[in-house]
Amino acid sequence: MLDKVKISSFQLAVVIIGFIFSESIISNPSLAAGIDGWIVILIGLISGIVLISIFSFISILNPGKTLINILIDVFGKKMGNLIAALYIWHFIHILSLVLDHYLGFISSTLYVQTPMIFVAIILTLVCAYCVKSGLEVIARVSEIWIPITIFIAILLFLALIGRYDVNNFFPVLEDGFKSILKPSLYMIIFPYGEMVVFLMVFPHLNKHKNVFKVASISTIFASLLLLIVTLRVIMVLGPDMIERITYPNFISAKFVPDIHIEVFIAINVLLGGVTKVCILLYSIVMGVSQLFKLDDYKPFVMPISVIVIALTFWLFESFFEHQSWSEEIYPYYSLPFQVIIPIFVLIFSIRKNKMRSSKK
């Protein structure tokens, strides 16, 4: 491994849930199923548990090894060279994507007049100054701003029950299964399956046979989090306006009395968009200083942040061109490098692991 440093198991676990929750926050493929919402929700937490299973193993059949080593261990040195150079561009089109989520909510309901390319620059230039910090301190910092963003979610929750109205949860699945299958295929991808990104940061945990454990129990913590925000918008808003606002979360956050509730949700999107952006970018150059089999990923960094950042403003003219892209590609597009491959690699290193065995 290029970079030797060590994080805890409980800066494993902030980072991934800060991960899974920072921006599903903004994006919630839930709520495409109106009040049924919550249903989603359970669904998906099932397969990210069974995705996050997938990528914990991966890591402890090959210990040491980050995705672009496991790649070419499976695939052969061509081929492998091949898929990781695949991976890694996936990356970088999902850093992309996450940034102009960002910069589409920011746009739209907080920084109004203020230029988004000002934003898009301040905002992954912080980022690249972390990821060249090294992983520990992202993980440090993250064990600072991640509870923030948990704490604030909580209190905006506790803070509405007097406007909750429990009615605007029937009927259930009033228009069938139907209402639920594109949603709960969509969550399958988005937000759990993107966490194939922590093959690159599973062999730094200090005790790398608790990987599964840790990744587990923060899917879990994560998800329970993403249900009780669409709890809150369920119960606050209702199936109309739900389906009329494009932002529901933060719309209905706004109901609270007395508060510039403003101020807490840019507080909430941008540290937990932060980890997210930083974990991604830190994938990437690791992944481009592995393939390459260079001694240091930090050149990289500023070159791969302004690809991200004219990628980021090239790919799509408005915020609801990338929703439609998101609901209708997004998940084809990504089901074989978040599925399909790691599923490949999980037998292979199965039977790598076997044949070992009994060769002993």
Contents of the next structure:
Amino acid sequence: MLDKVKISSFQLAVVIIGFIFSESIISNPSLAAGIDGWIVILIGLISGIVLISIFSFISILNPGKTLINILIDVFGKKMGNLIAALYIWHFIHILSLVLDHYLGFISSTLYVQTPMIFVAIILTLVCAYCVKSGLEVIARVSEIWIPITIFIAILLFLALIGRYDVNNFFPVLEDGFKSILKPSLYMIIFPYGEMVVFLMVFPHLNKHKNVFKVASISTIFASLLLLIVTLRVIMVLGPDMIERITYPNFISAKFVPDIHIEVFIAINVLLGGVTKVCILLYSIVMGVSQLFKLDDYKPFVMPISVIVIALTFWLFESFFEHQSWSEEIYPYYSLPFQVIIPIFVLIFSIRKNKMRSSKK
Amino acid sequence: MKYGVKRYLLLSILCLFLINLTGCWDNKDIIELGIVSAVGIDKTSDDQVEVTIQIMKISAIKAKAQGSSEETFWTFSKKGNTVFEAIRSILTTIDHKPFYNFNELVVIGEDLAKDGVMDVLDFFERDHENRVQSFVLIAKGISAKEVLSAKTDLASVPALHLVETIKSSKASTRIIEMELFDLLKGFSCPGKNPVAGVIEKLNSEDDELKIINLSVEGGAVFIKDKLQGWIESKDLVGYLIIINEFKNGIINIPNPHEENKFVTIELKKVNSKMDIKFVNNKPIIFLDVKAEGNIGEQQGPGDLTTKEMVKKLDEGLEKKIEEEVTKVFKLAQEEYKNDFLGFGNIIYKKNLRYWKKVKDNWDSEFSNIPVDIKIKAKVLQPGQVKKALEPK
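Could I have the structure of this protein in the form predicted together with its partner chain, to go alongside the form predicted alone above?
The next block holds the full complex; its first chain is the one shown before.
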């Protein structure tokens, strides 16, 4: 089954861009550093490239294998299955967090009186249908949506030129490097660390040797888009405002003269969001079916979706809870899954490969 | 046969999805809404907030265009401890739910402004329905409620009349165009206090207050978020030149041929740059102004196009601009002791180390810093006549 589904390099690139860019639009981690956010993005990009090269080399060294197979290979049958199950749980958790983020944004800016559960079900239903249709459909849908997202991001950047104040960048590093250290480190796990799910997708690339090239180029591209958004927000809103406003990107789009264009941000979030939710959901159901050695993942799509929606509403009672959780606990919780285990797996894969080539 | 049933089922499900396309959950028809065009906030004697809203009557606007004399707006006032409480209690009186998305103007009463405006402005920043792009005016010597109930004969709705007046700041140096967002930004900016627009009452004998009896001119100087004092509209020229917001305006200088007659110069382009310089480790405010203008009007006789006369005009213009600018610096440094010119902000951006040393008592520090002004002005064109007519 794994061999049949193939996606092209361009499709993979587009999916990666959508994955990184969509959620970062509403919760840009770099803006925690205020007007020095652009430096944070450039520093964060380095960690992003390191991480993406770890992930893609794991995939290159284990051709045709998904994360679940690789884990069982590396850690043995019992331990490997346990860690794979934990990974699936982690992905379910990430998906709930992502959904909670989108719902929080939508319910506090646009659909203020619509019940959140309604938005959640509609969004997840579309994604579930998409996942049921297969990875190729997800890739093709993203091929249509994500260029629109990119276009909107650039359009908004140009539309606000009259509002820009370059002086907002000064003074650079008011509180020294200390103030940008924490946001830069946070960027390792969000948005780049979450890309560990792509280990479930990389094996489907039609030219598998290109994984590193495609993944790194699209990561850089997505980060540059994020940089454009950050520059726009800084130049429009200025210091202090960025740190106080809940959704700076959304508010800054309100300043386009004479037209109400801020809805475009929501369109961006939803279009990119569909890609992100789809990829996560696909990885979860694929992982479940591989864990239990089943042929088909489709029966799991609906149950998992229901679990995810339930978890979304069960996890946090308020915005404040989510915020403090993602600042204080999330980095430590996801570091093993997104950085430590992948590094371990990579080292092991390199050793195994060397042993195999020396035997020959 | 089975295939056909399935297809019809699918089609009907698809049609069901169309229901979603009708709009948001909380969608409302435009006639069910009371579109708010302006909000006024005052402070009552018992320390409460009084919110006044001006709602457009859409049907009456249409009727007025056809000659009806029906009023095109309602105003409502309600009191409350917070703005939100007052705004919600308006619902007990009117049938249409006020809709704030098209709110163009926020008027703040003088008493409230003196006690600090951030207690009321937070709502406008926080609530999703409000626009931070509405203009702000401080009502001087008149309550915001009175401003909003003033009637207009010219525009369809008084608030729109005021908004258009504010927008004419592009050709006038007597008006300050200040959006709510810029005001909030001004409050949060280190080393800079904002100056907001002012609306005041002109002397008139009419019983009923009309918008014709109001005038949008001058500036309101804030210190932190509290109103400190006023800048008179004739002094605004200097202020606008210093902060480099001068767009277009006129300046009168004496006619070189005859001292008591005027020549009016229309300034087309004024660029100014404020900077900090250290002489013997003491800071100096350095202002560099470059101005260009045309002759707009000439009183009295004489040819102004000769070489000497043009030079004299340039010098006269420079002297006049320096006068205007110095007047504002005096106001800021001596009278108000308040850096509303944003000089501290320039230090904050350019010399962070020095700023950290002085920021705690910046306003008193600011009033002792000497000012060095350099002005270069040029008169470019005479207009459609070269020489004024001399009656013979």
